[in-house]
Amino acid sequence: MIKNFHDLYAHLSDTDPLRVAVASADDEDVLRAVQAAAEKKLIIPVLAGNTGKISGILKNINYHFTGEMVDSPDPETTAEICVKMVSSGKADILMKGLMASSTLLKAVLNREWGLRSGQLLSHVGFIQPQNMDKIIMITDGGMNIAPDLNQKKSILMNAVEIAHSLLVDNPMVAALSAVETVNEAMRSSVDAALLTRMNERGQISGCTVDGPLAMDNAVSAEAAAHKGIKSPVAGNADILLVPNVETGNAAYKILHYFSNARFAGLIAGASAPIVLTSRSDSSESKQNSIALAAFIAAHKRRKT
């Protein structure tokens, strides 16, 4: 079980480096993260975009890059080049650089040469709180705006699949709402209860789901006990399933700016791992995201 980012890097130490196609690599934080990951021999990067700008940044950060660079005139072309590299097997991981997420995802969803898998794409944020020896996943705070019940099930299963890749055999999933009881006026509480029932009946497998749970009861055993909540998930959540993108986005960014936690971000549900972080994320967060993607890709390769 991968409990923290230190464990993650330790597990990757004996893994062959994977090829990462970096779309619009002309960003200093992105290149610092790529450099750090390459120096740890986690990846072999391919840098695509404006090679003049990329070369200038490489020089400024003293990164003596000797690998492959691909010049491209605009973000749309760059996204196509990088996605095709991954879909054709010339690269294992896709990484967003300095381009709009919508541009990259449009290429990912291309029906001819994209990275469709038949699953819904969703964003997964990874948080290692300072006071916990575990990585908590929060989803979906980046893609699906107001998911319905079936979409929440897909988002949940994407996260569970990643948890299994991180060697968590039976992840605890907290379906979040603002309350711990079903309230028909609060759709998130109804959906959470239905997802819990679906899990009990085997319609959702590979995990344990409970909800509705408020955030405090999901992550604090003391808070759950104080409210009389008895559940294997309460106070022990591995995955926080949020009701909508506003909740997930706000929770992730509040923790980012008001805590000393460590972070990472990926897109799940595609045929290959996609590193997609905010432009405001630090180079450390981007490096952690690359490491997670490499671990997931290596796990997938071992299974096949």
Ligand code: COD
Contents of the next structure:
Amino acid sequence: MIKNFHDLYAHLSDTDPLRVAVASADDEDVLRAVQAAAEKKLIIPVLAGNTGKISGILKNINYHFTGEMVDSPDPETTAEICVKMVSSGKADILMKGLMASSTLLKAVLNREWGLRSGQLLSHVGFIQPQNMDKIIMITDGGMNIAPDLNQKKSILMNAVEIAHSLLVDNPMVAALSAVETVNEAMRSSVDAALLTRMNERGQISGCTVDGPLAMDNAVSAEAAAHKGIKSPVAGNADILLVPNVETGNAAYKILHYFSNARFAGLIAGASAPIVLTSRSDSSESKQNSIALAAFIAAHKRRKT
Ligand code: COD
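So that was the form predicted alone. Now I'd like the form predicted in complex with the ligand, please.
Entire complex below, previous chain first.
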């Protein structure tokens, strides 16, 4: 089981490097992350975007890059070039650089040359809080804006699949709301209860789901005990399923700015792993995301 980012890097020591197409690589944090991952022999990067700007940053950070660079006039074209590299098999992993998430995701969803798999694609944020020896996933704070019940089920299953590849056999999923009881006026509480029932009846498998749970009961056994909540998930969640993109995005960024946690972000459910972090994420978070994508890609290869 990969409990923390330290474990993750230790498990990656014997994997072959994978080719990563970096879309709009003209950013110092992105290039520092790519440099660190390439030096660890996790990846072979291909840098796409404004090559003049990229070369300037490479020089500033003393990265003597000798690999492939692809020049492109604008973010839309860069996104298309990089997505096509991955869908044609020339690269194994797609990475968002300095561009809006929606620009990259629109290219990913292209029907002809995108990275659709027939499944819903969703964002998974990874948080290793300073006070816990585990990685908690939060989903979806980056792609699906206002998912309905079926989409929440798909988002949940995408995260469960990642948990399995991190060797967490039966992840604990907290379906979050603002309350622990069903309130018809609060759609998230109704959906959380339905997802819990679907899990009990085998419509959702490979995990234990409970909800509605508020954030405190999901991650703090003390808070759950205080409220008299008895649940295997309460205080023990591996996956936090949030009701909408605003909740997930705000939770991730609040933790980012007010705590010393470690972070990563990926898009799940596509035909290849996609590194998708916020432009303001640190180079360490971007490097963690590359490492996770490489681990998941290697895990998939071993399975096929
Ligand atoms: N998985 C699979 N297919 C999808 C998904 C998905 N998550 N979302 C849309 N599709 C398909 C639809 O079925 C349709 O066939 C086609 O794609 C277009 O659907 P639209 O019109 O709803 O999608 P777009 O292209 O207008 O927008 C898709 C985005 C992912 C770009 C959009 O949902 C978005 O902007 N999401 C939020 C991104 C963001 O800003 N995140 C916050 C910062 S990290």
